[in-house]
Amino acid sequence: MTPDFIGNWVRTCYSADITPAMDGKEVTLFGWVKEIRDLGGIRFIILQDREGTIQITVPRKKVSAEVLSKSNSLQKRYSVGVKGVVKKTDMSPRGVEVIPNEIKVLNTAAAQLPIDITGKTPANIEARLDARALDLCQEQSIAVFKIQHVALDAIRSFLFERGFLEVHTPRIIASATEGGAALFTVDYFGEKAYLAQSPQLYKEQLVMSLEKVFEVGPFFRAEASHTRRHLSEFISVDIEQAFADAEDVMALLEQVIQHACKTVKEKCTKELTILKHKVEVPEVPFKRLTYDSVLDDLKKEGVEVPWGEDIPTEAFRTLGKLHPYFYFITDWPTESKAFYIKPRDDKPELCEGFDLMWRWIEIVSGGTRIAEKDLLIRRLKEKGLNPESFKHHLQAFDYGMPPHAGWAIGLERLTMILTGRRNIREVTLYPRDRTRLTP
């Protein structure tokens, strides 16, 4: 079939905009064929666009021969344009349909699709990801990413209103941001370079000039983890604030999370209905638990974690049952956190770092940063890192580095919470992990 030209057609509205009150009005729609039901004398075409679906009704005896011929040729996922008249009816779920005067087939699709786009026959996650472009056309997938968009827009607006400036830092860097071996190497004109694990060092430097900054962007960790909550490429929402400490940015963070939840609950009722998920708006302040108290709680549940060690996943699962919503873990052992997290003045074996948890999943990490050059050099050495590799960052500490603090939200993990999805790949457009580099 030779596709029709779109010509001078212009969309007048989306499917969701059509209501019974528009009875008799002519509309121009674009979208894709989701389903076709042929009852002999009448054919129903479910047209899907970004905002939902609308029923196109083709009564054989009341439409032109050309419209009837075009409707006969349609198959699932054909890209089409429809000009027609809105008709109020009790025969469709929304009480409205469109009777076509003209149909344009703008492109065709394969007769056999790799997954069922109606969702009536669910596919496993790997099959969905193998056909990701098609999978993203499903109603539930669209709902997920609309919610993510609304949440991110809410976060951005919240930070703008509080004087934060959005910045963009390099993704190709000369030294490890946080140390460790979880780095992807790249050939940078013959030199060895790395993909950034986070914007940490740059955003710290920027507080010397811009004071309050944030960044939304992709970062990379070459971790061998292959779980439902880990990715090799992920979106991070980072902030850094001058003349602030951990308590200041924790208060900001819980307000950001509350605002994002509230906005999604108010603006995404249709999407949440599609996903069969409820978003509860948390009260602030969030519960604060110290590392020591968490270990005590776990011990009472029969889970022993040696002091100073990170808390393993299974222990977090137990903790999540005890605290089934948002809570902070503070006062971590200094050695368990990154070199730039400030040790407590009164008890240096503990630090001013924190994690924000949702049940058993960490969604945010942050803390007060070290602002003194000598202390930072000492911490680098304690972590087995060469200060010479960080000389350009250390230079900034000769120029009046202020006390500062910040945090980083994992956007995909936050989206899991807001959508009720259990696998992080469902809330990532094109996920990258240890086993997947395509599509």
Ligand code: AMO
Second form
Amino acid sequence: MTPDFIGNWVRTCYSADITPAMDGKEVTLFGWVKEIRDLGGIRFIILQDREGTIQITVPRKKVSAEVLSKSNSLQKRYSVGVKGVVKKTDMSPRGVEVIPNEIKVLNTAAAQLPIDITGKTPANIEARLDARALDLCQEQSIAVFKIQHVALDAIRSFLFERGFLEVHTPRIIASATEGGAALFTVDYFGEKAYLAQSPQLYKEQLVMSLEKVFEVGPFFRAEASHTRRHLSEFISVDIEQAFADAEDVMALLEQVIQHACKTVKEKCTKELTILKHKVEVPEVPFKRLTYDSVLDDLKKEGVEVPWGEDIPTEAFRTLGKLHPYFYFITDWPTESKAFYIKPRDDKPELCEGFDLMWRWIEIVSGGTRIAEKDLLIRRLKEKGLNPESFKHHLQAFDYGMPPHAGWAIGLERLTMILTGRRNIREVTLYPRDRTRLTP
Ligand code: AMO
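Having seen the form predicted on its own, can you show the form predicted together with this ligand?
What follows is the entire complex, opening with the chain shown before.
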């Protein structure tokens, strides 16, 4: 079948814009065939676009021979244009239908689709990811990424309004920032380079000039673990602020999270209904628990974590039951955090690093940074890192590095919370993990 040319057709509205009040109006729609139902004398075509669906009703005896033949040729996922008249009706779920005057078939689709796009027969996640381009056409998938878009837009505007500048730091780097184990190596013109795990060192250097910066972008971790919350490539929303400490950026963070939840709740009612999910707007300030108090609480629950160690996932699950919403964990042992986190002045065995948790999942990590060069060199050595590999970064500390602090939100993990999805792969367009490099 030769596809029709789009010609001079211009979309007048999306499916979701059509209301009974538009009765009698002519519209031009573009989209895809989602379902076809035949009732003898009438054919119903459910047309889907980004914003939803609309019923195209073809009364066989009343339409032209050409419209009839075009409508008979349609199959699921055909890409089509429809010019027609809006009709108010009690017979369709939305109270409206469109009677076509002209149909253009812009492209055809395979007769056998690898997954059921109506969502009636849910496929498992691997089958969905194998056919990701098609899977993303499902209304649940579209709802997930619209919510992510709205949340990120809310976060960006919030930061712009508070004077943060958006920056872009390198993805190809010469030394590790977040521990050496989880690095991907790159052959950089014969020299060994790495994919950035975070913008940590660059965002810190930028506070000397731009003072308040943020960056949204992909970062890379060669994660050995295959879990429902780890990816090899994830989107990080990073901020760094001069003349600030952990308390300042924690206060900013809880407002950012509250604002993102509020905006999604207000603007995404349709998407949340599709996903059968509710978003609660959290009250601020969030609960602040110290690492020591967390260990005590866990002990009471029969879970022992040796002091100084990171908290294992199983212990976090127990903690998540005790605190079923957002909470901070502060005052971590200095040893458990990265070299750039500032030890407390009064108790150097503890540091000014924090994590923001949602139930059992860590969604943000941040802290006050070390601004003093000698201390930073000492911490690098204590972590078994060679200061020589960090000489370009360390040099910045000779030029008036101000006290500073910052954090990074894992965008996919935030999206999981906002959409109620339990696997990070569902909220990632094209996830990369240990076993998946395609599509
Ligand atoms: P951290 O390593 O804790 O901190 O990362 C910050 C946040 O990013 C998300 N995240 C991930 N999401 C999916 N898959 C992964 N493999 C993954 N790794 C991390 C998490 C996490 O809380 N430079 C510091 C941040 C800072 O101090 O500013 C850092 O990278 O949600």
